[in-house]
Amino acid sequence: MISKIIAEDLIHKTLKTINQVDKIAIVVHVGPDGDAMGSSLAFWHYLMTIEKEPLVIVPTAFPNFLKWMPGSDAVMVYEENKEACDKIFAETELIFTLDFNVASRLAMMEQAVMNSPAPKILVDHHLHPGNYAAITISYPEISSTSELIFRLICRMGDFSKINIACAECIYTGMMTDTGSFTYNSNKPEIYTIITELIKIGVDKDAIYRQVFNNYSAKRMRLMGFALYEKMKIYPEYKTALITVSSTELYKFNYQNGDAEGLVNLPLSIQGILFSVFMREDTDKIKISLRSQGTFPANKVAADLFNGGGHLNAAGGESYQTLTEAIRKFEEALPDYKDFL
């Protein structure tokens, strides 16, 4: 039995809103990850089964290792087809915003989505949701947005409409957003949901192989370079830092998603409780933070890099140079020693 986390009035409002429309757009955050794609494609499959006209639109391309997901070939990428996407946002009747808490996470797509006359429904598990949506389904205690989508569909009385394609997408999002169930995944109900997905036909072992055993040789070489040449250990703070410049990424023919999961690797080192990965992008430094135990990765992200997230998994950005971002991080480390 799965507890009824989502408030009853939100279920009724969401179901009523869906029933009143046909054209529905589903959007996720810039740089879509496994949970963004899993939740959006799962909901796309569900809406197809109830004879709606859904479209998934992402701000930027998603990683190649997620392109096996059923329905991924129908996803529209905003930066590649802005005019067509703008037209869809202007004409759609409802917009679901999944796996992000504030509109700025839409990046270059924000204005088109927020200016759309269509009502918005937010479904997310990050802290501090914005107030742009007509309906806000926000539960930070839930492991992933994909888990929330499963719960939402079930609460709307449509568990039987979760087909194998939908189930595979839900499982992928849950798996990737918990580091293959190694953090933020200690609640029994997560495994009750996984049991139901397996009953539907999900092959969890095959999905793991599709996601994690599907990398290019250049990505593997980038990982080796990052660990051997660019990882710095701070033993007194039980911390590791990996930094990669845009020039170094170019050397390894970096493709979107090639750095996915790199931040987790130092946590395998004995005595390391906190790991940070900084990647130089065209106009900013992208920062991923992971931790073990009670160390608050989200607090560091919020304090230093205008970010946030969960206790053990967070992200942020810096508009300084890579050198300046590293210096800021190193100077701040003593402030968090009491958390170790």
Given for the second form:
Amino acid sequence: MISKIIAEDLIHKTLKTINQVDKIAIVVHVGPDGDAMGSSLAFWHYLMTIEKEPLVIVPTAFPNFLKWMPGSDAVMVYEENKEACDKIFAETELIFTLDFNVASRLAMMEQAVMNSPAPKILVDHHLHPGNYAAITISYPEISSTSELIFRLICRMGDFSKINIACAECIYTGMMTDTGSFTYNSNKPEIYTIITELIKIGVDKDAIYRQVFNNYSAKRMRLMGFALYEKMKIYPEYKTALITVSSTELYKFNYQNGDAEGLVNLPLSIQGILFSVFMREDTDKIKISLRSQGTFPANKVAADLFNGGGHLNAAGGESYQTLTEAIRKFEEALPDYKDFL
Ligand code: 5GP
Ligand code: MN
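Moving from the form predicted on its own, what structure would you give for the form predicted together with guanosine-5'-monophosphate (5GP)?
And the full complex, kicking off with our chain again.
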């Protein structure tokens, strides 16, 4: 038995709302990651088993290393098919918004989703949920939205409807949002849930291989280059910074998702508690921040880069040049010394 985390009235309201509709859209944040895809596809599989008409719509493309996920072929990418997606948002009867807390995380899809007459149900584990949803299922103490989806389906009385495809998606999100159970993963119930997923038939080792041992040689060389040439260490602040320009990314034939995981690597250096990665995109600098212990990566993301996230894993963006963003970061570093 796992404990009842989600409040009873939220379960009732969600169940009642689902029962009243057929067409259900599921949306996630821009730049979908393993948990965004895991939670949305898991819920998509579940809604199919209860004979609804669900559709997963993501703002931007998801990385290649998630393309093996069952159901991923049916996912619609807003950026690539705006007209069709706008029509769906105008006609759908219900929208689940998964793995993000505020509407701005939908980026260019925000207006279409928020202007839709369909009620929204938020299911998420980030701090400070916005108030756009009719039902807000927000539990920041849970390490992934995919785990919340497992809990939600079970509490709606449908554990038996979790098929292997659904279970694989749930496992993927739980695994990726905890860095393969290396952070934010000390709650025993995580492993009770994994036991259930394995009983359903999930091959957890195969999922690890699909996600993490599936990169191109170019991506590996980009990692090597970034670590060897582009990593700066600030020993007095127990901090590492890696920055990569768009020209450098081009040289390594950068594909969506290729830099995934790079930000974590400096944390394996003895004494490093805070690691930041800046990637120059076409119109902005995308920033990933990771920390160990109590150092608040999300505070730095919010203070400096208009972002947020979790204590140990956060993100943000900058519309300055890469050089300016680096300078801003370096100048601010002393302000966070007390957290070390
Ligand atoms: P990543 O570095 O993998 O892109 O993101 C790590 C975490 O930071 C994610 O859980 C995500 O929710 C959060 N995050 C990433 N980018 C942003 C951003 O631009 N704004 C906010 N508020 N959170 C972000
Ligand atoms: Mn997540």
